[in-house]
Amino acid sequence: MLADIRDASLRTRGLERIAWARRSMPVLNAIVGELDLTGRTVGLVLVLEPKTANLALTLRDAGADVIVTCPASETADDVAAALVSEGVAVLARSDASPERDRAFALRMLREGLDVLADDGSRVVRLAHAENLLGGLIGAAEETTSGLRPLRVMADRGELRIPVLAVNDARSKYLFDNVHGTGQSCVMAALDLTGLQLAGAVCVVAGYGYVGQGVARYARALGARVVVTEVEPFAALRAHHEGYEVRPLLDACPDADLVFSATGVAHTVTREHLRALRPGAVVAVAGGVPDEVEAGDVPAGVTVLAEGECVNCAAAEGNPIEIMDLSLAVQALAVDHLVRRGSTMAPAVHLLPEELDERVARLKLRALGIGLDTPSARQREFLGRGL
């Protein structure tokens, strides 16, 4: 790290930030007593900031030896120092080169992990490529873009461990992808540029859950939102939800701000960049390498955070209350893999419904929101056939 992890002021600041986040994470706080990871080694590949630090500490409190690695651009030095002081191994430096990031990931894999919680499936795929699966029981993957290649590997018979699709839990994608990433990416772009969205043209490429969130928050701040899509049902949904839908190349000349929210490489090509007018800004919300094609950027056009996911690489990530849900799902997924992973086939699996629902119910309880209970007559109706 750029700063010495033994620096007491750095460590103290990190601990304060972690404690601040913890105050707004009631679900993660509630489930720690349900986890039993005694004697297990868990690897975390997540953006290293106060919210994810609380997941690391939760897994530690459940008995695990926890190792964290993270790309340099997503590593907060003070949080890393705080975690080290709390007994969590951190293999990350904010000044690391891509080659050193890779070396850190390889080093973590050689530590004899039982379970891996990944972000973008970068390390799961590295473990397969380098034949470092060892005694790995399974992995949990938290992103749409990370699950896509794992499902391709499974279809080809190349996936050699079970993977829990954390991203596909309703407690995750309905809130993290829409409200968390939507809000944080829009706000990060505005903070970095000083732009006002009211009256601006905001083009959102991709209308999956992330794109829906970006479009919603941009429109709420007064932007005229144009959605672009390759998938007909997503395009039709955007139209019915009140957005203008056009091809990306056609929309670029009018754009003040372009978000790529596809999670697919080469979404914004050099041709698209050349079609933008001077002063236009491009940001990535999808989060895979080369989502905006590398190369010379036309004069007057700005690509934020060097084309990395703008809310993670250049801001504080998603709101705490949203990440409380996602990280609780991650913790329950790790615990489930420890308990049941040895019986699961090498494939991408959904999180058990009862675990997903438990997260939602715990969040409702923390918010003081009650639910109706179906009556006996309603249950009878629901169970009736012909």
The other form holds:
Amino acid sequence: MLADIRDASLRTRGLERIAWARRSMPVLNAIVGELDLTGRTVGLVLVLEPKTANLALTLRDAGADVIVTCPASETADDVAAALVSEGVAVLARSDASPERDRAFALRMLREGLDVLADDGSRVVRLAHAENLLGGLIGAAEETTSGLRPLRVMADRGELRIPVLAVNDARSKYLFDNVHGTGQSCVMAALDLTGLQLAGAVCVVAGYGYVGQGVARYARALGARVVVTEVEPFAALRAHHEGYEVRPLLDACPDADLVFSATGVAHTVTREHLRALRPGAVVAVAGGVPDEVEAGDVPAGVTVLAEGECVNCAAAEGNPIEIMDLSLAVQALAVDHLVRRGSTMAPAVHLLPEELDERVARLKLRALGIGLDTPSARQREFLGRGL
Amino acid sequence: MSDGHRRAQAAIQTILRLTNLLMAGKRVAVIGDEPELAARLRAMGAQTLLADPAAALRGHRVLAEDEAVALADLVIGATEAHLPLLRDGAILIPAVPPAGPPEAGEPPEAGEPYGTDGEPSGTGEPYGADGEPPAGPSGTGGEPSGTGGVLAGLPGVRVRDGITGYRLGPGREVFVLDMSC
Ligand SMILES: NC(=O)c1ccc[n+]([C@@H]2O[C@H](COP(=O)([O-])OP(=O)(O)OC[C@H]3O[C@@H](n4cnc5c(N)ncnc54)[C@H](O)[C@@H]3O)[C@@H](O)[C@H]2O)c1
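Form predicted on its own already given; the form predicted together with the partner chain follows:
Next comes the full complex, this chain leading.
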């Protein structure tokens, strides 16, 4: 079995963390029996931590040969060791160089994948560039920032496989991007700095799904939140939700804590960094390279986790219950590609509505939350069109 | 006043770091007088359950303490007396530790809330009506965390760093957080 990990003896701690996460993943538990991946080889390129490990185990239980790889900064060595002890192939170590990370991804592709679940579309793009698509039926992509380049490729006619936009499933982005990322990025920044949020000024660049969540959780803990935007509707929305909206350069001198939540490179430039006061802290909740410009950071200013997304690189990632939803979508996407991928055009596709809704309903059931159903009179009203 | 905010943030940080769970949507019973903590939790989307009738005016759900504990996913300020009431999977936060760095080396004193690091917190009830010091889980006395403590005579099982599990009966297990982690 394929394995290149840092320390197999860390297995027990990894298994403990995987088991603790499993307790709060009812949706993934409920769908295991619905998947049939017998004889398929599935590549996983997700942040390697206890929740995604449960996705790997779920796909294995559904009959797949699973190969996991992950860049060094997002690899938990104990979880890698635990997965190997459970018979999952893992190529990931926290001490790998960027060259080695790339070699891991190439090695995974050369194994001959049926389906790939990617994060940031790094490996989908690598497979195109290196002509290693082989018999790949299709890929599922987890993030906003990974889908953007794939859509550009599709527009140019360069995308050669169907891609399911896991990120764009409502049971993913309405909860993962907003609540999961919001809570976990704010808490990671506090854990790393010891900053007291009550009375502090927190600047959030970008008021998309992630920015809304970061702003909400920072405010919940007592911060005064300032939002910056480039898009008029997002800016107005932030204004109506009670946040101050200002240009970033204007907000920097007041900031104790700055989050970039845009997923766009060069959001926080050197000029912005210079406008911060000593003691200010900058964190990334988006997660593309150069979101905070690398290079000389002014004295007294701290960029957390070397500018990588702070919840994934310097904490345990998104909360368990949220990843239950996102990873259930991933599992259904992988299964859907196996069943239907060969009939799908090489383009970025949404997950079929019924699969997305199934995840939401399973979560509601696990929570014991009941819904009303429209009455006959309501259905008649709605059907009248008046 | 500001100490309450500090304690609240510190407690929320520790709970979320130890568990990796989401606060939004959790039913959280807050036992004892922790208004800042309750407000923060509510703002994070928790359904806070409090016994003080005036808390209803601040958006909390008011329930008798026993009912709150029986409904809760998380119990803050939990004592041994609550054990028979807890749901399967409930998470117990024994008492909100004081803010600031713990004073190392100070042994816990008799009658203190279970699980603190030795500083009296002034809130929460000590375990055991007779004022006997509870046999704390590891972490209370500086041993490596999670080697298993004892709760109401039950042996604890290490779950992961800072979390000890106690089996209360068939199909009923609760988890105690070591807030000094
Ligand atoms: N850390 C995590 O765990 C995690 C989880 C989910 C998503 N993400 C990432 O977070 C990023 C944002 O995701 P999203 O779903 O919120 O996307 P989104 O498209 O909904 O939001 C991005 C927002 O940023 C704004 N923006 C762009 N450039 C800006 C600038 N220079 N200044 C201010 N605002 C600017 C846009 O107008 C938009 O409103 C993506 O990179 C995504 O992949 C990270």
